[in-house]
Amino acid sequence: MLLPPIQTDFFKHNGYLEVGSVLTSTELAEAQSAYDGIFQAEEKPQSYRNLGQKEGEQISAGAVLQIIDMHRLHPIFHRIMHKPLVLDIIESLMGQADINLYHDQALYKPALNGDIVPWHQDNGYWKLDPPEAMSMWIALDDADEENGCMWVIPGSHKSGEAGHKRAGQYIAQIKADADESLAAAVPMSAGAAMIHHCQTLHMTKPNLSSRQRRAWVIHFIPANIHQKGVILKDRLVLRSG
């Protein structure tokens, strides 16, 4: 079932949308178990890295642990990204039924030392043209202001490229200027999701609480999108109109 106009209009105006639960209790439990197994395995996937790592640190003081393409590592993630409810939401907001996967990623902030992810636009990393990608951020734990929920600048997707620079000494992060007086927190329950446009400024604060914060993000692109002048033809097709 496609979203009603009140929700699609909110997304067009604000550049993000909370959509409530997208996972059943069974899917949530399976995703949590698979997520933990992948992160706790002695042999980590090749894409595993700590986005909290800074230059010159042998052991990082903070952690934002990332694994790319979880759908290749456990079938639950592959099933969820093909779920009709998920794709109906994206089709409603994207305005077309030809939906491909850019990639997906796990972003794990452990208790007590989960690090910041600074203000940025996703397309500051990706450089997709036209900039019409969108991300579904799924909470696998209750996410609030204490343990690292999402923050957004509503409407910032309308202002184009924000102009990014390297985020201090972080090896793998960039940042953009943002008027934090306009920021809105997006707390969510486990199993719930929010979608944001690839040019919406967003960030997550440190997790210094005693609770972990597991998140999984699916990045969707319309068919025939370009990167560095080349059409991305090698991406997984999730829905074709």
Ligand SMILES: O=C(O)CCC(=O)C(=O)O
The other form holds:
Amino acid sequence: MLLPPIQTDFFKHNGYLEVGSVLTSTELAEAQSAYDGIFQAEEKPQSYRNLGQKEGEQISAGAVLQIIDMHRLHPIFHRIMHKPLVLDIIESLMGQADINLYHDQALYKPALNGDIVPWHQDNGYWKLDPPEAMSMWIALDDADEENGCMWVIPGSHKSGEAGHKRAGQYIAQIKADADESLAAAVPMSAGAAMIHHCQTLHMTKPNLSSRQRRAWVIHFIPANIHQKGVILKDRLVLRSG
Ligand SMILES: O=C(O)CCC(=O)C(=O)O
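Please show me the structure of the same protein in the form predicted in complex with the named molecule, now that we have looked at it in the form predicted alone.
Every chain and every other molecule in the complex is listed next, the one we just looked at coming first.
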């Protein structure tokens, strides 16, 4: 079922939208257990890395552990991204039914030493044209200000591409300037999702709490999007209209 105008208008205006739970309790339990299994396996997937890693550090003090394309590693993630509920939300906000996957990623902030993800727009990394991608950030634990919930600058997607520069000593992260006085926290329960536009400024704070924060993010693109001047053709088709 497509979203009502009150929600699509909120997204258009603010560049993000909370949609409540998108997982059944069985799906949540299955996703949590698959996530843990993948992160705890002795042999890590090739994409495994720590976004908290800083130049010159052998062992990083802070961790934001990333694994790309969980849907290739466990069927539950493949199933969730194909759910009609999920794709109806994206179709409503994208305004079209040709929806491809850009990629998905697990972003895991362990208890006590989760690092920050600085202010950025996703398209600061991706450079997709037109900038019409959107991400569904799914909490696999209750996420709040203490353990690293999402923060956004409402309406920032309307200001175009922000200049990004390397984020301090972080090897794999960039950052943009943001007026933090405008920032809004988006606490969420496990199983709930928020969608953000690829030009919405967002960040997450360190997790110094005693609770882990597991998140899984699906990045959706319209079928006709370009990168470096060419149409992205090799992507998983999730829905075609
Ligand atoms: O989960 C996080 O800590 C950061 C998420 C993020 O930057 C994103 O979903 O684009």
